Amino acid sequence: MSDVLAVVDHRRGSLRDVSYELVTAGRELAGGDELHVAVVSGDVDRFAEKLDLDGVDAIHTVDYGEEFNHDVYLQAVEQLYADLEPGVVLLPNSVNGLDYAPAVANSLSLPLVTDAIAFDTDDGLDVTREMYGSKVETTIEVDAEPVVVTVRGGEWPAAEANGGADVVPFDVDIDESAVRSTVTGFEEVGGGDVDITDADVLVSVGRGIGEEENLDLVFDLAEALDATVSSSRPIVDNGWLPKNRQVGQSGKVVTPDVYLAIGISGAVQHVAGMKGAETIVAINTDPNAPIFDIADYGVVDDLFDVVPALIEAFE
């Protein structure tokens, strides 16, 4: 391949999970090229050092605001990809992300790519992308170069700590005038008592519950675990539980240590959303269901006689 520019995803001064996701995907594509990571906006030093990954040749800083704003973004990777002349721009296929991507594209008169999860590099660049409710997958010849891509978060593993980047002030030249919107402030939406993204253990659950009230048991087993809970979309649906519990294509992608999967039975939407999780564990009375498909551990029985048991073991 050739150069990356990587530009990562912030919000509310941390780093998105997607953006050490971010690297690792710009390491595959870059190969024995460079991997150049840029951070727009917020405390650009402070996401810099955390920046400092396995794989970055450079951090390219853009000290200019403190959040997202489709504008300045627009302008600032317009400046990066002239100085730098990436063979791929990479940004994450985030809300922030698709915000601006096809903007740039637009902009810069590029191919445009969205929400890759998949790459191979060994003839030219070829992008899996999934279709139809993740139900078919899709690869798209790219035979054209620079391309804008962006990945979807929870396919590729976190890049870990390395250092010895080189950190680069960027200066950039905003267009005041061309900067049309602000960030006036911030509002959770949808019942914002948890964030599931951020949990190291979920306990999700689906429509094997069967009613509202048993709900209860399932909250008993995250607390004896000390985990958060979340759910399929039937549970959501129901109003059972807030939108921000929900797990899947049109709900959030999660990447939590343990994903102890309650009677959901794993349709691909699901799955979409949690099959990044470190060690998968499914509890369901149909052998068959496509959850065991990818869990590393599973229990083929009534989650009314597991779970008490696991509350039990683990209180």
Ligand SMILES: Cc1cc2nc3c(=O)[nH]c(=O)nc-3n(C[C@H](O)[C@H](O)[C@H](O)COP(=O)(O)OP(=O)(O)OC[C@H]3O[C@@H](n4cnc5c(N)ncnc54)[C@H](O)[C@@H]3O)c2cc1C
Second form
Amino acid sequence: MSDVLAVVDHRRGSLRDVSYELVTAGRELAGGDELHVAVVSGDVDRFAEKLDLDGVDAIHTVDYGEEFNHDVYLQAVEQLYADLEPGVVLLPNSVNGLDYAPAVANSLSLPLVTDAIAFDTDDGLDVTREMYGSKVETTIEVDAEPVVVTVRGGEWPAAEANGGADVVPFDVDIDESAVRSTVTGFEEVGGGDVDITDADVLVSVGRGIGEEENLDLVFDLAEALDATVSSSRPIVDNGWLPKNRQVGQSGKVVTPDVYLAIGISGAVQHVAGMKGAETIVAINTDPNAPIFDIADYGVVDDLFDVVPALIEAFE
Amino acid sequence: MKILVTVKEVAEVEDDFEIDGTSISESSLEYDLNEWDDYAVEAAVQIAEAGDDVEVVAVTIGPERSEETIRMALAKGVDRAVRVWDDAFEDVDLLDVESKTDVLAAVAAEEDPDLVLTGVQAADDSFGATGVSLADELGFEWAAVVNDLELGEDTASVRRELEGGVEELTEVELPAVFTIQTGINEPRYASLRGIRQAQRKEIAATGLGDLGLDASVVESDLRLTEMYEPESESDVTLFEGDAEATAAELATVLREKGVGAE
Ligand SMILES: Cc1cc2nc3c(=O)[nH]c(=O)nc-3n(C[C@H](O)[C@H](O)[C@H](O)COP(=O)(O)OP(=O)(O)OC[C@H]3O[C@@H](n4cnc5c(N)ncnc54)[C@H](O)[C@@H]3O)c2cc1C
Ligand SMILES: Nc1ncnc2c1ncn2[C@@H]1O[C@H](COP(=O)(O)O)[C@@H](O)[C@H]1O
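Based on the form predicted on its own presented above, generate the structure block for the form predicted together with this ligand.
Every chain and every other molecule in the complex is listed next, the one we just looked at coming first.
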């Protein structure tokens, strides 16, 4: 295909998993051409050692600042782009990726495809991405080069092994007056007495429950099953359950023996937090709900009929 | 102060749906205000209610049908709306981020807002990108995935919701674009009075020409060429029958997995 520039993600001293996956995706896109990996800010030399992976041709280190700042990343990527002239700028579809990838694309006047889950490079570039909350997949044909693409985490395997890539310190010229936001700290949220990551069995409730008072039904089931109650995001957004019950990308990652998803559609950000469960059981009225794509057992029916019957079966 | 809120009417797919070429057949779609934009509207209206002389203007790119949805935003306290549409939009399968950015930026140029709020993502095509792209186009500062916002004189203090229950605390110079995350507030229901008042509020139908743009703004290097139902990754065992029967089957499986054993 063409040279690829992939920019990795890190936070508070660690490379995030998607960084290693980005290398695999980047190698796939580059084909016989070069894969350039860049790491911006933080302990770049230590990061560079970890990024010396199979398929990486060069690692560009941008030693400027500690944590992610989109104004710094934007300028660094613009300058790397001018220097390397890649055909694809490959960025993670993480929260920070989405905080600068669109600015990179707009500023360089390049088309932008976000949240890629697969590529086809046989005849130009085709990107697979989902729509309508994962209910359908689509193919986006990219009729131009260069292009900016962001990749979803967890879709490509992490790159491993030693590559023997060159580490090239990149001399960046950051215009400080264009850095108009400052990170002042981080805070962990979602603490408290209940630790859903500890539970062997989770009864997890989603928007299908309809009303706050219906949550009683879910707590009754949890009691009958000797399980812990967790939830999808809207339940927490509504203030019906505290943040420490939320499963997903912005909540907790759980790996119970059994995960019972009740009235949960299975949006990607939810699945990110529970796909590692041993056994997944789903109750949902929608036969096309994406949760059934990852469930082991399921019932396509109204939770208000099935859950009471299930409680009875356990009493 | 003027706040511009971008709002989109999004299509929700019914349980049973049919794909017709590269789109979902109209009969399987229901329309609603994008969930994330509902929170952005609420954030804007709360700022207006707390301040003096704050105007909230909603902007949408959408067909006439979307006025019903946009009126809901007006009923919740938005002062007026701008709806951009043109024949040129009718034929595009996919309005990409670049096109949306150019159109919304043209509206922003006319309105000259001090603050722009968007949703984190549109629930239908979920690019998750329009707000930040628009910020770059306008030369505004920005923050993506904001779940707390406090406006100061020249800066705003925001929390950005990162992955894994970590929040980033950031000071952002104004003017800025913030992409609003669900849970930042409790979106109100429109009151009867609000709904009545909304009938008298303006939704200015605006063409590309009115904005000094032409049909070339919808041109894109991206083409939507296929749409299909994803293949299942697991071999799900579905239990059928009435609730009593399926619950009994579920109970058997759960007991096998050791659930409920004291
Ligand atoms: C940056 C970002 C981070 C996010 N982080 C998270 C996260 O950490 N966790 C998370 O969960 N989400 C997260 N989300 C939100 C996510 O995109 C979805 O909006 C959310 O997961 C949907 O929750 P849900 O499945 O409960 O609701 P819906 O998607 O509304 O699904 C409700 C389901 O209930 C079913 N249903 C309705 N009535 C019944 C009934 N009577 N019986 C049985 N079934 C019924 C419906 O068929 C539907 O499938 C995030 C989004 C973004 C953009
Ligand atoms: N057609 C549109 N009209 C107005 N605003 C839009 C439109 N599409 C997207 N937006 C805004 O941009 C946000 C992010 O959308 P997207 O980048 O498409 O996921 C949405 O939450 C809206 O606030």
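C-alpha atoms forming the largest set that superposes within 1.5 Å between two forms make up the rigid core. In this text the structure is predicted, and so the values were computed from the model without any measurement. Positions refer to the first chain, counted from 1.
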| item | value |
| --- | --- |
| Core-aligned C-alpha movement of P290 between the two forms, 2 Å or more | yes |
| Large Cα move at I174 between the two forms, threshold 2 Å, rigid core | no |
| Yes/no, G206 Cα shift of 2 Å or more between the two forms with rigid core fixed | yes |
